[in-house]
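First, one chain by itself: the form predicted alone, in structure tokens.
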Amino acid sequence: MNERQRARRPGGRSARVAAEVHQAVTDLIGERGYGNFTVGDVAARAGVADSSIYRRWGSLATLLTDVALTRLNARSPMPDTGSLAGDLRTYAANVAREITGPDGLAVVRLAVALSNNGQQDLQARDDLRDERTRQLQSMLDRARERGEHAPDALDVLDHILAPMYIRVLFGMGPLTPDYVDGLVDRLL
């Protein structure tokens, strides 16, 4: 097996290094917050060379985006319950669980941090938004294929996600299942 095949093998060295780098980023964010560490800090924590991180991710912003997307996809995958109402309720409940958990607003903080820096960071922020919107759109497209009337992705962001994030950001009360389901009901 050549090096290229080995790097692509799931569970191989490449996957292990990625997991170690992701964990290092998560730990550093928890300890120092966004913007308070470098690729060198991540590399040292993960036990890899800086060049390995640059070769795979290209920049700290791209690495942070990859960590956020990997985490979102693992903890809050796009549901497929067979109905739009079921998908949106499950999706909203997952988001509510995520943003009220221990690392709650990590993705929001990442987006804010990336918005305040240079072009490379803005591109990483846009990539994060575009990928998650693409996933959300695939859920909405499935609903349309089943013959259901589905809102557009921006409506989901405006009517379900934004109110939840605002409540959490400003400490305006818990995200109870009734509250979250009510957001979905109002949208539909």
The other form holds:
2 protein chains.
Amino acid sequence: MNERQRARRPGGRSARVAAEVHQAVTDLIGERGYGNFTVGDVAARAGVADSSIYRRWGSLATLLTDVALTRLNARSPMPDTGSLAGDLRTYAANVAREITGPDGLAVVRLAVALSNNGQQDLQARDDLRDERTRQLQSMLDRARERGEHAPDALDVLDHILAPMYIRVLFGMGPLTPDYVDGLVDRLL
Amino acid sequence: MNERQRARRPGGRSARVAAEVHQAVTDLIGERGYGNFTVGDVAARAGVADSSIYRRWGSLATLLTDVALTRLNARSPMPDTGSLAGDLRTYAANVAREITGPDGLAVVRLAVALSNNGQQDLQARDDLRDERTRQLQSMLDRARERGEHAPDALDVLDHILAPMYIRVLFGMGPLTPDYVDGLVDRLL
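Could you present the same protein in the form predicted in complex with another copy of the chain, rather than the form predicted alone shown above?
The next block holds the full complex; its first chain is the one shown before.
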């Protein structure tokens, strides 16, 4: 395949391989749990060479966070409703729905697994956090540009996201719409 | 040993066995991680019979939460300073110190491990949560009896404990005294 063909099928084979590798990771997390599989296991399951995974992702930790970020961005995208209250309510409701669903604690599990280990794992965890924080910051910046008074991203983390995650982690659900909206209203 | 002798050495052998079993659990968590050892492994490490562990704790999940609760109560006891602000500041500072220390995420790790599994594990997680909530509630009740206006225990969880746990989990420490006191002041 030459460059022109590659350009005509943007991400064709590449996107297919990524999807297969992501699915293999998701399956292995479900079957064995974090820490109980290697890049070699992922490669075998996805039907690709180990070297393809290392070339593209660099490490298992980076691959794991890529899978988690892809899932987060698909299921809890940052909304743009035109008002800060609308954005935060929609965002909080998306997160609440996601984390009370099947394997809703995926991000917490991943963060726990990566916190256990070495510098490369911690860096991957920090990159995941920073990417989501950047997205949240963009949402808050848009509000400020509209002249709204917006909280800091860390306040959103502390007083909207953290309570929901901890309640699910300790089995204190369900996260009712009243509860979730109440977290947003309290912060605003 | 007859009943009189047992009474003269309260908890002598029993307390020693419990301490050995607790230490074996702590060691195995550190070496293998949750989900990678059995009651048999704990018994072998502690030098006791499997049946002794089942008789006393009933299940691995109950034993794991007993170890976690013992640790929590030793390191983050509920204070009684005479004022609600003093109690909450001291409590929050204790928790902050504990969760930023070695294996400070022990409770989060345990909750994640227990959330993965069956009804018995979920029950053990709920019992651990309920016991700590009861202790916190007593602290808040004492404040109300003194005539102070106290928040609900769930508000303390949502807006003091949850932010600290999530910040440590995602590598957003350190938890400075200003930050921790700020969480308390904001809630009060």
